[in-house]
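Read the single chain below, which is given as structure tokens and is the form predicted on its own.
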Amino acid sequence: MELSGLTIRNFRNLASLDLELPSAGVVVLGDNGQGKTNLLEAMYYLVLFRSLRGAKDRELVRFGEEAFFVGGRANGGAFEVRAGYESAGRRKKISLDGNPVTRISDAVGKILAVSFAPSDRGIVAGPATGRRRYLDVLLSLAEPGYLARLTEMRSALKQRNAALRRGRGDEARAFDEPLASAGARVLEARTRWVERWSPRFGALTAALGERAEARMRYRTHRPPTADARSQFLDLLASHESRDLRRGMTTAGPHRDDLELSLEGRELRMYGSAGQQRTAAIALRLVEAETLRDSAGSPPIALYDDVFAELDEDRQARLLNLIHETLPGQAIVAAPRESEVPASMLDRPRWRVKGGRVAA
């Protein structure tokens, strides 16, 4: 997978860019606040059609403008993905090869990329919402049908919670079946992925220099059975009184967690900053391998100032793993050339200043 061309209009501080990207990628240099991360975010927008950093679409529109547009040609022009957003009416428009897309899920994952950033440590050290989002993004891109089931689950959950807040248990029960049906599929997919990739996560963490044994485990209210749907229905029924008191659904996949540990101790609570950073990089490498296996080719790699914070040993280890896992197109962003590994400086250099890109 590679991005051959990129067009940007009024996306954050990027006013107007028309760029051709080499198949090997580029090194993007520039001081902080000039637009390096915004450029990577624009590229990733074509993967999920949402902000890489969790911003709302209206927050991505350049100050003083009414809309933004991002378009990308992939694999030498084999196909084209376009996305735009208009503040008036809050309308998002997406097209594939010039044909409008009515369901976003039909376009998600046509372009595949994995982003590495210092903020990834928050996946490991932060609340469970970040780890659930990691799983949901990865599985939405790698597993057909997952995004549709996740959307169904969230819709049923939203309506059930609204009924609970009104104190209407009878109305809330009407959403138990759709919530359990979609939620069971989400739970099964998450559990299956974690069981499949936990050994690889441990191996990658060790390859990055961590001596303690690393593991990941899917933590849910009850271990899944052969009939996850019936189990979820029973769980909703047993929690109904508590849910009514709290005005929210207190158990289910939307409350689960991806537990990351070293020697049995949770990284979130007991890991050092270095250990958490190593685990975060391992998670991104697992993500890349999952997408590579599902698509048959490695995703685009977006590196946002991640190498400078690693010591020489871990940087060398990471570069070896990148060579194995992500041998394709790489977009490397850093403030200075000295903060880019020498082995990645064989790519063309772009300089970003004030939202403008110069080769």
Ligand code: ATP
Contents of the next structure:
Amino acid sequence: MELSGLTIRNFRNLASLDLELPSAGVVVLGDNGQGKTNLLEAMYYLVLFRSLRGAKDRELVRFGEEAFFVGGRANGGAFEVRAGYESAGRRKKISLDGNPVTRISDAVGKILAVSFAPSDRGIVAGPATGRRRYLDVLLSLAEPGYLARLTEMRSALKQRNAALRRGRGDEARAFDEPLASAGARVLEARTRWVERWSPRFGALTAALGERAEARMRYRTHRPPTADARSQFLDLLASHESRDLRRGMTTAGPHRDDLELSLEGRELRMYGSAGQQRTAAIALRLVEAETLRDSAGSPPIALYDDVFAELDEDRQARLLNLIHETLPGQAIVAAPRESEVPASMLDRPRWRVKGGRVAA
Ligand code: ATP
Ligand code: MG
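I would like to compare: after the form predicted on its own, may I see the structure of the form predicted together with the ligand?
All chains and molecules follow, beginning with the one already shown.
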């Protein structure tokens, strides 16, 4: 997978860019605050139609402007993805090869990329929300139908919670069935993925230089059995009085966690900064392998300032793994050339200053 051309209008501090990208990718250099991360965020917008950093669409519109646009030509022009957003009316429009898509999920994952950033450590060290988001993004990109089920689950949950807040158990119950149907599919996909990839996560963490054994485990109320849907229905029924008291749905996949541990101890609580960073990189590599397997070719790799903070040994180990897993297009951002590994410098360089790009 590669991005061959990129057009940006009023996305963050990037006013107007029309760029051609080489197959190998580019090295993006520039001082702090000039727009390097914004450029990667714009590229990733074409993957998920959401901000990589979790920002709201309206925050992506350039200050003082009304709308932004990002368009990308992929695989040498084989297809084209465009996304636009207008602050007025909060309207988002996505098109594929010029045809508007009605459901965003139909266009999600047409372009595939994996983004590595120092803030990824937050996935390991932060609250469960970040780890669920990691799983949801990855499965939305890798598994057909996952995003649609997730959207259904969220919508049922929202309505059920609204009824619970009004103290209406009878109204809330009407959403149990849609919540359980969609939620069971989400739960099954997540547990299946974690089981399948946990050994690989351990192997990658070891390959990155970690000596302690790393694992991931999906933590849920009750691990799904053959019939996850009716199990979830039972769970909702048994929690109903508590849900009513609290005014929200207190059990379900929206409360689960992806537990990451070293020698059986949770990395979130006991991991050192370096161990958490290593685990975060392993998560991104596992994500890259998952996408590569589902799409049949490696995703685009976006590296935002990730090499500088690794010691030499871990940097060399990471480069080996990248060489295997992500041999395709790489966009490597850093303030200075000295912070980019020598083996990645054999690509054209772009300099970013004040939201402009000079090749
Ligand atoms: P660093 O090396 O510090 O990570 P960077 O080059 O990655 O820097 P970015 O995060 O891409 O920097 O860009 C940050 C700049 O973008 C800031 O100056 C910020 O004020 C500006 N910015 C953020 N959002 C918007 C927006 N909606 N409109 C205009 N400018 C914005
Ligand atoms: Mg940055």
